[in-house]
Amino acid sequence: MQDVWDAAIAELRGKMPGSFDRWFSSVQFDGLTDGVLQLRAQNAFVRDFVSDHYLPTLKEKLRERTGLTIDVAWSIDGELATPVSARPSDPPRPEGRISVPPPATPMFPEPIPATNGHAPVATTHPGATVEGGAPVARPSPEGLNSKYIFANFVVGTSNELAHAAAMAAAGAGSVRRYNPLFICGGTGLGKTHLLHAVGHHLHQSRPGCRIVVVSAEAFTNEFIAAIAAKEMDAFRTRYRTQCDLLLMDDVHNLAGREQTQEEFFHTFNALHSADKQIVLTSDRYPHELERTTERLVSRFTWGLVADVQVPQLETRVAIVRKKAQLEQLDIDDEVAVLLAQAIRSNVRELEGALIRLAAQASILGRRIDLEFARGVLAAALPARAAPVTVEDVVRVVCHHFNLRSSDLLGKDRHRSVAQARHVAIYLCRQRLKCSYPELGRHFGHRDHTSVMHAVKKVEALKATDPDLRGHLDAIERKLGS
């Protein structure tokens, strides 16, 4: 059957030589027996893509030559002894599946020359060679922070959804790819880290991908400069035609800029209709964006809105340890816990405190032990604010939902009032550890079963309702974490 296989493969390669060699460099032929085609793939991603885009035609070619109905038996093996194609050409590496168009119109084609003064993204990579066999380094696309990669990101319950979605957007996740991916959350919680990690991973796995990394502020400035210089065609080519992956940070900064929003609206549509991945970050949920057109906000929610919340203590300790490892710092576990307990709401401040400890220890020639860390933190960190009370929670919730405290504490059962009341009860339970009877007394002398129901309802909705998570996140920020 080897001759039958070789003939079918030769015919298939003749129709699409470039893309064929790219994909079948990661596939091995193990035999064709009694109508069963045995193939081996380097990973599941290759298997799925070849199954979707090549096997229907290949099976038909084999059926014509054998007269048998062809079934396929796949196996996975990272090391292939005799791949079908002898000319490997950057085979795809992601472990999970991502929605990719057929090879005739690849999602991430080779770059084309820029016409507006921006150099095309470099496509060389570690291990690649040029004429003469000399290795060539693959520089990261301009604008990507080299430290912001997936390997340096600490995953916890507060950010696992955003991390998984970012991995999928980069072609490395085990979930479907959402477009756009809108990552939101408070300052210093890792949104920009995930944004850049998507770019790094895609650049490593697909060096031909044209990546544009830009903040909303920089996009606005480029837009204004293009108008002034009468170079709008070049501007639109850069963002709409010569872009396979758009990474925009702090999209909330488009607020109030109507002309820029109009331009970005059309840029978004052009990329989305061409199935080009868009990843956006914001410190607010889409529905909380002020002075942003409704049609733009609606597009932000087309794909997946993934929030990054304040990390729990265990995650903060892991972040300190990871940062210490990256900076080659030797710290005790007690110091990591102390830092995590002292700084609760901002990962950037947490990392900054560790660097401050390291700097002072180096200058003074001291070891970073618990006593030294306590002294430095006591001098550097502001005094703790007064503890939050039930009255504080009620006041902030009323302000957020535009209600009076008498409404919240009264018997009003209107849906909007009931939701706000449930949120207030939930926050008091979570933040202040109030007992159910105590909460019942504070909120209109309700019985403890009603209070328990309110807490459980909010806990259940948090997992599925992004609007509710948005309300909780905004109120938490106002209360101070």
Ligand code: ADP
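None of the values given here were measured: they were computed from a predicted structure. Between two forms, the rigid core is defined as the largest C-alpha subset superposing within 1.5 Å. Residue numbers count along the first chain shown, from 1. First, how it differs from the form predicted together with the ligand.
- Ile76 shows a C-alpha shift of 2 Å or greater between the two forms [criterion: core-superposed Cα displacement of 2 Å].
- The two forms, fitted on the rigid core, differ between the two forms by less than 2 Å at the CA of Leu304.
- The Cα position of Arg295 differs by less than 2 Å between the two forms after fitting on the rigid core.
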Contents of the next structure:
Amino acid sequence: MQDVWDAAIAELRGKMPGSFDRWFSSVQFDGLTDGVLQLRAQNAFVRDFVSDHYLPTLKEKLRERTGLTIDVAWSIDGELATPVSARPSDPPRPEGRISVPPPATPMFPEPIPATNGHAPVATTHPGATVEGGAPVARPSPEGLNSKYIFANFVVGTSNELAHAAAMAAAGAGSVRRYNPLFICGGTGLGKTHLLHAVGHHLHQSRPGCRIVVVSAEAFTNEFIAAIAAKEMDAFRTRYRTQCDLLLMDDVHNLAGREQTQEEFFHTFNALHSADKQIVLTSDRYPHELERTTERLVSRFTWGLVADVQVPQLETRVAIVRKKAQLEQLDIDDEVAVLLAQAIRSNVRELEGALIRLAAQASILGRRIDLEFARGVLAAALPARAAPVTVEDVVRVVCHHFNLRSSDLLGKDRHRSVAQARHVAIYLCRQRLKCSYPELGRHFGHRDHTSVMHAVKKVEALKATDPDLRGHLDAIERKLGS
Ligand code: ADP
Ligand code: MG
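Since the one above is the form predicted alone, can you give the form predicted together with the ligand too?
Full assembly next; the chain just shown is listed first.
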């Protein structure tokens, strides 16, 4: 199947040159069997971009050659042995003021929740650095994410109690220490960050302190493995005897696991009676935990239950600024506000949007100005409740084809610009039911017959041109159906 793949790729490269090699230097071909194309991307951002921009055409090319409808299975791997394209020796730099690594370097790998072989493997390779020499997030030997420290945490009314209590659990601050500290709240609101910050702080102030950080999931897996291997003594020594601080993430995942709960109950008692600090996180309050024994739930409330709420706008803006500073991105204040206004309920998504913005600006050689940020956001956000407007369609189409709105609305008759313009006009007609004169006005005061021609042209081509269908599908997905 290698030759089929090679031929399809050669054709794709010829058809869609541009940044092909830049993207495909971060993608690896792992095989094509049973109608499933296996691809490996260096990170999720590359996967998403390639899926949106190249896969529709690539699948079509493969279908032409194999007669099969091809499905794609992606995997993510920080290090690719044989990328499709050689890495360009001189990667293009952004014209603007931001500086981010190329997509090859994962910027926000998932935190590593556990401490031993059961933990998922980090996608970063050890020792990786981003431009400017700052270390990429990676777990320190104790299994803590090095970015999750108190200094990187923005405090606002939504999280100040949890923050103060976490400081106290780490032996800092003036607040009383509670044991256990139970931090709860929705996803992406900083629970794991605070949990690891406790560990970092204690590690600094009491270097000999034995810190165990583990997710409930990993604790369960280790427990099962220990039983199977008849190594329960070692397991208990690790969690009960050789532990001065236990940080357990996502205890809601103990739900329904009776034996693990029983084991954890005894672990908890042993540590608590020896006055060892325990910090737990959960996506819900103790009394809301399902299929969790009463005695465990009651112990979770012995100390302090502190929740983290959705941060307010000011806090969200401060978080974006903080992240930009940490990643050495120079973004305008108005872009920070735009992001914070657009993404309200999840800090992880807020960060994701910032990184996506920075990475796309870098790859496309654009400055992060308000127009560019709006385009990326309109493309990234799920469909909004409000109906899509002509401006939304123009933004998303421009973003998809990497054009400026002034190009699309202007007089440029270059084939690629004209095609994007026709697509935008067609989509406005289809989705917004704009009249032809209205469309003419929106698109640079064109005559209504010329917009009608654009609509008819796209309608006709749709039936015969798979590339165009691919573009339309990708844009429609971004606009939300
Ligand atoms: P949770 O465990 O609640 O799902 P995380 O702790 O993993 O959320 O946080 C998600 C991301 O958001 C992390 O990268 C974290 O650093 C960031 N984050 C969340 N809250 C804050 C905050 N108040 N200040 C700075 N970063 C934050
Ligand atoms: Mg978490």
